[in-house]
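To begin, one chain is listed below as structure tokens, in the form predicted alone.
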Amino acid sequence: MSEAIGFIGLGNLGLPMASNLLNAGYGLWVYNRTKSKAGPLVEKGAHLAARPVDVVTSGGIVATIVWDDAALESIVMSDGLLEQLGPDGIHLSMSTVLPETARKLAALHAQCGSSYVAAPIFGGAEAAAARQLWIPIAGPQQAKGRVRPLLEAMGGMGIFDFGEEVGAATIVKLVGNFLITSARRTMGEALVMAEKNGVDPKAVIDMLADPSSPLLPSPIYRNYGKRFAERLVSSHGNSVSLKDTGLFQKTAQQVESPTPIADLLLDLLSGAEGRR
């Protein structure tokens, strides 16, 4: 690959995705607030930048995957990034943020002649390493075509085009995360009830979520159910769920869509965070 890619955000998901790009032969300039996290990538040939703008080449592609709206806006508004990206440049944003944030940032990019493509990620570090990420994508058609090979190289097993309005992809991500969080909470409650009644929770999941079952054959139920049964659920999941359920609620309220279940989930998740 001849094109060097800028990559910002080397958390649990960003690090294996960036590593996949290197393995696919892309040149890589990386930035992360905690610079030590870039060590494994630098050892494999990536270049470590001191500032976000330093990963950007004029007319090139920069990918970002950061925690929230504030972090994403801070990067976009950092000194010189939009100007350096310039005409024909592409910002591939893979963070889970509000649709209104995506729209606002897309407008700022357009003013500088560059494109903003929203492509939030379904899947974690293990899915990235196994190249099993599912990705909704939205933005200018030509830009989407240019970044698609990158998404495939990062581990995109399924890439689903939701048109040119960037907020559409973020809405799909919020809907998906809301459904996943709902499933996790109901599974936890159900399996505790089974266990307290003397029924092995792992056996319950093995039956209900078997791939051949007509009941709950989804990998979400199967994988999270086994984690619950084996006491492998991490507290980090609550933080992500709390953040993203809040984004879902806010997005729904802006169009007067009722959120009684999201409201309840937020109360439950807030209580879980408070007990940490």
Given for the second form:
Number of protein chains: 2
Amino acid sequence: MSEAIGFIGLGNLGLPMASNLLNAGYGLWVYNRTKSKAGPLVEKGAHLAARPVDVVTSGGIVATIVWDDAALESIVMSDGLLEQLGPDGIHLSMSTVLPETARKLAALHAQCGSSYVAAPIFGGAEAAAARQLWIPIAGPQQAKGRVRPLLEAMGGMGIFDFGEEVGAATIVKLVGNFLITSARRTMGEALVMAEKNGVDPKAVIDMLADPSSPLLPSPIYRNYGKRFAERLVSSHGNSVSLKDTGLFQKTAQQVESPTPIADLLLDLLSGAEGRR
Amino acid sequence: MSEAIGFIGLGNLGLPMASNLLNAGYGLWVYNRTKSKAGPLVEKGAHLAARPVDVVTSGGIVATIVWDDAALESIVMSDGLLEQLGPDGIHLSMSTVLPETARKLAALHAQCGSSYVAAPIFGGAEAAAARQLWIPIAGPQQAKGRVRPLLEAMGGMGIFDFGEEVGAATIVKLVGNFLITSARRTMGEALVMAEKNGVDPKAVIDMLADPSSPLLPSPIYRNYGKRFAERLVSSHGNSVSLKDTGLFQKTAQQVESPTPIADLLLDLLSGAEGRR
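Can you swap the form predicted alone for the form predicted together with a further copy of the same chain?
Next comes the full complex, this chain leading.
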């Protein structure tokens, strides 16, 4: 448990995951663009680095979880990072990005003798705290074996191996986020209809998504129903959905897979963003 | 358990539900437009009637489960049925129809002193056989109490009371079918994308919809994923979805509730129907 880990990206999800690592006894070097976010971790013993490269140990593991493809690429390309990671180093990449970005970065790592493991995370801050993260993983076999205990320590409850091709894990993540986004928007449309017809939206979702229901016994449905009833549907959720539905659409279009539902969701999400 | 029940509509779902009633010891008078469907029930002791009115006992219970609003209305309006049902009679109406149809029929029953209870059924033949039907119920309190044991005997596992206004139960059913239809079409779009990118659709759904998953641990997702992988997505499912999404759209539009997702689903489902 004493290996020092580099950790880049202390957002909504990164922060509690890094905190779990500290709690599990790992030494932690952290970097975040907004330094102040590292405060709670530094108090618990993490070392705050000035540059991405400064969290990287030669032959060690650096975990990243950042907003988008551009942010991830700029970290990987940052001065000296790939050289420092070097042979036997592993980049555990947990952001939601395009499969082509994952493949391109994996090739760059391979050139330097290090491994890129794609393990985009399903879950938010609450799921990280509850250790209920759900994770598809893809990349070189040996590297996957080495990062698995780390993912478990960060709060991974279910880790599903999708083989060596790193794009596969990112595709699973895009599919999942697309299904979840569509489920939420559909619930929005349905629950407004129920409410305008005088039926309590919460009672509807309580029935359909009850844990014992044979229909939709899913926390995604239950939580949305609860937030809808309490008028707490969040705009942060909207920007994530907008970004990731865009990645889904792009990935689908590259293989000429039709995207009528993704197209509509993007229209709806853009409108929602505009109105906020 | 000896009360004789009238049962009209021996389709995919009606047949196993009526069979459950016989197994529970109820006497059964059945009617179906296509008489031959009653064969298995008659062998088990059910009486086959020539006209809808002939299954009705004065002051008794008649259960109906038919294809659409028009079929249900034609049964209720058929010669002498309402008069025969008479005071204290109950019509247990289990079809998926518009709330306005339910309200109109409830008013007609009230004029004759009988009760109309709306209890549209979530589930198919398999769920009926497994006694896993999920049922919203609405109507006069006393009548609901009287039909509840009957619904349980037919395979009702969860029965959820939505009050006295019969339209409420039909709205819950329309919301549920809309969510399910949207989930299925979204899965279709997503799994084609995954497959065209070389990722096994079944593995994706196995992960996202695993019973222990914090994401979409729902039989709707699991079963669709399985049928998709086996190329068994059914056209019967499509016609049900097309009809019920239409009812959802109409009910929403009557209260000026926007239906962009329902509109798209109807376009997609119509196209699918046309291609088959």
